[in-house]
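To begin, one chain is listed below as structure tokens, in the form predicted on its own.
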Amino acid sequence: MVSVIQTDVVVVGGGPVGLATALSFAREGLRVVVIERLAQADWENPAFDGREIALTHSSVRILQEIGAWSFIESAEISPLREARVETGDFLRALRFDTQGYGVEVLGWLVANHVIRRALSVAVSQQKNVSLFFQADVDFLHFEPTYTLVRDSSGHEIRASLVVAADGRFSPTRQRAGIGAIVHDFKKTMLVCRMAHDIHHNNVALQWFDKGQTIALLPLNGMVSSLVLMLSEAENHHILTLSQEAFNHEITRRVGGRLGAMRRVSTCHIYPLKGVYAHRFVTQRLALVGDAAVGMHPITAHGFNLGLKGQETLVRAVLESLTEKGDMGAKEGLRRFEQRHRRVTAPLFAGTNGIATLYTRDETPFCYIRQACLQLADKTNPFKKRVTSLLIDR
């Protein structure tokens, strides 16, 4: 007979947001079980995956509070002092900087695999968290006072709350009967690190050019992270080029603005699809991270929203624990859903609108986006709102 494991929370998915959720609950004295698909060795030593995460001041605060930030070496943290948005050969750029805000940087760039590793170290040192590796959820059964979870390794777990943090195509979300809006942008994102001859001055560039969208994210030294958004066929063709031809092609596409460029990492390609769950909660289950909202990377909100969402969830659950003595009470989960939807719905809609407007190459769209950039650069309330999203703690 299989013994049932008793815990407070089950987190499905040991990625960055899932681990942050586990740490947030554990630091409040709650018992957490994390179910993770990867083998322990791969989870502890995640490989470079090409993605660089632009962390806001709020996200760094959260990582500090849950004990993960101290495991990121300073050499892995790249300051972001200014951001520029350009379109085509239009000379006027939309600029965001820190002038008048009393801070030195807009945010920090840290590689995704570095963040994952820091969170895994912090979780490994947390006595209130148990980790089950190479496992998937096979069975969910919701009762009025608990949820029974069975994983593929044979564990049976009884918890007050289940948190799905298993990605934008979350099997747990589907198992719980929650649908989602899926927006396919019919593009892919090629990412890698490029060294160059001209210093980036810690300025991030988002450039909407005809037939392509490019982001250059400034890393420490004379290196930038390249994000190239093209059709799947175009990006896969670029991957077939020799190293010399690849470097020449990227230098040409970037317009030589950072001088000659040289690839200094592996390349990775990801499909561009946005996801927004129809609901963020059901009976004794909540969605966080990409399982709730999977953003287009064009505005760099994804991981930051994931961290903010799990913080919102933990606060709402603790309120339920204080008021009802039940951390999985529906009132607390509804509060979380309402709060998180207020933050994410306009950002999801706005990001999709930007991604659509700024990646269409027909002549009217080119003129519209030039006018929008010019207007936005002159509109101080708009620029202040965007900047405040980055530096608000």
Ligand SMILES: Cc1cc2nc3c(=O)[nH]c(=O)nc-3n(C[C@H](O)[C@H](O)[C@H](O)COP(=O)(O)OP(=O)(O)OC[C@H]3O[C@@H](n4cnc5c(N)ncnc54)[C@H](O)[C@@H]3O)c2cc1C
Given for the second form:
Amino acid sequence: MVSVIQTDVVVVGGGPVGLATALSFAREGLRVVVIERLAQADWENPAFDGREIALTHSSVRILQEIGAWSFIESAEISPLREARVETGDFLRALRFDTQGYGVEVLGWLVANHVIRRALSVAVSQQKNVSLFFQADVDFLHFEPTYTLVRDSSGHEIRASLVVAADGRFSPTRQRAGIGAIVHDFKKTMLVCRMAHDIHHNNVALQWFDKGQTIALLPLNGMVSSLVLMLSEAENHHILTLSQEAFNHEITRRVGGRLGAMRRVSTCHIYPLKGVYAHRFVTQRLALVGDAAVGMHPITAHGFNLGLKGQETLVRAVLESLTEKGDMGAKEGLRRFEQRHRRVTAPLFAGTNGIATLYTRDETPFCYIRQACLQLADKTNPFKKRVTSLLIDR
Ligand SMILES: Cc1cc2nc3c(=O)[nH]c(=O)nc-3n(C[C@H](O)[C@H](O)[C@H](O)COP(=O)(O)OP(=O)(O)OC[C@H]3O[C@@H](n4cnc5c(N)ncnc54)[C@H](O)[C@@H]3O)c2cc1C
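Having seen the form predicted on its own, I'd like the form predicted in complex with the named molecule now, please.
Up next: the whole complex, starting with the chain shown before.
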């Protein structure tokens, strides 16, 4: 006979946002079960996946508070001092820096696998969190006072609240009957680390060029993360090149800005699809991370919003616990949904607008984006708003 495990929260998905959620609840003395699809060894030692995550000040504060930041070595943290946005061969850039804000950096770049590893170490030391690996959710049943979850390893868990953190194509979101807007940008993103001869001075560059969009993210030393947005066929062709031809092609595409470039990591390709769930909650279930909002990475907000979202959820749920004695009460979940929608909806729409405007190559779009960049650079309130998204804690 299967014994039923009783807990406060089940988190489906032990990725970065799921683990942050588990830690936030556990710190409040609540019992959490995390169900993760990966095998334990892969989860504990995630491989480099090409993603370098630009972390805001608020994200670093949250990672510090939940006890994960201290597991990231300083050599793995690259400061970001300035960001430049350029279009075509138009030389005047839109610049974001820290002048007048009383901080030294706009944010920090840390590799995704390093963040995942730090969170997994912090979770492994947390006695309120149980982890089930190589498991999927097989069955989800909502009752007025609890939710019953059965995983593919046969565990049956009864919880006050289920949190789906299983990524942008979240099977749990689908199982709960929540639809999502999926915006296919019909492009892919090739990412890898490149060493170069000229120093980047810790300046990030986003360059919307005709036929390609390139981001160069400054890492410690003479190394940058290359993000190359092209059609699927073009990026796959680039992957077939020899190392020498690849280096030559990237140096050419980057316009020699950082001198000769050499690939120093594996390459990874991601499809560009934005996802926004129709709802963030249903009875005793909430969506966080990419399961709720999967952003186009162009504005580097996906994980940052995921961390903010789980913080908002935990606050709303704790309010419910105090007011109603029930952490899964619908009033708290609705409050979370409203608050998180207010933060994410304008960013999702704005990011999709930027991604569309800046990746179309027809002549009117080229002129419009040059004009927009010029206007944005002269518009102080706009620059202040974008900068405060990065540096507000
Ligand atoms: C190239 C690139 C660059 C990016 N750069 C930035 C950036 O600069 N700044 C930023 O903020 N964000 C960035 N992002 C976005 C960021 O990587 C994501 O927002 C973040 O990883 C989302 O975390 P998550 O935990 O919600 O989902 P995921 O990272 O997708 O984790 C989901 C977890 O759930 C598990 N899982 C899936 N299905 C199931 C299931 N059925 N049952 C159990 N477990 C399951 C998976 O194994 C995984 O561990 C970038 C993304 C890309 C692709």
